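Next comes just one chain, in structure tokens: the form predicted in complex with its partner chain.
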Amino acid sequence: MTIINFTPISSVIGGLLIGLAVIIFFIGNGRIAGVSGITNNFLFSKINRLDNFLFLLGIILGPLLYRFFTGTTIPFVIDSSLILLVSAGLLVGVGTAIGGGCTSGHGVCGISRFSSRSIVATLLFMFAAIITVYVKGMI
């Protein structure tokens, strides 16, 4: 194993900001900032629909604000295979809906609350993702 493209400082700064966003959303609105749940609720529930929309809009505006102030382009390199994109999207949608959370809801908020459910969920999705990348790399 070799270490590549490691950006510890910007990662920690970005992480601190995500933690701050979690705090603001909870102390202000009393809700957990889990992106899969908020997106799901925005689609199907009338409760807090405007708040859910504004939170998601904020996430979308984040990269634009960054680009506006720094003038740098934001890299986005992705496997563009249609079948992979559709399967991945479906699995992420179905999986987070059944499992009740994603990297933000379980991985950040849940672990921060020392929730055993979220710790198990995070270990499982990390494990599954690592195996998937490993297997995909062999094909």
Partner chain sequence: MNRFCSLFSGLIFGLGLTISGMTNPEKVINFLNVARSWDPSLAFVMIGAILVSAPFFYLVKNKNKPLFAESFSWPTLKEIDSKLIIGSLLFGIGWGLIGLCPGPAIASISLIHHSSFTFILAMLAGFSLVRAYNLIN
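Condition change, the form predicted in complex with its partner chain to the form predicted on its own:
Below you will find a single chain and nothing else.
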């Protein structure tokens, strides 16, 4: 079975919706829609806790509602161990704390504000991802 991943129309629509959501979040809250920052603030700060919770809830409910209303499923398989997944999640959390944000904060919000720090961070994210895929393909 061959899965075709070239979906330019739905990709453009998805990108526009993400951009619109970021603009609405910024106008409504005056804050950047970086998922790691919002998660960190939700877990460790009492400021904007309800807003942060609703944002995270929307990230979880969005795909579930899409699946419910369209009946469409996106096939994916998680074939790694639970220990590996938890370790990877913790490393990502530490990395986003060290980097001052994640791909959504730097890549979507930072680049759109022409932040040189975000442009460098996003290039590093992409470089690390390319190397990871290359190394994983060799194993």
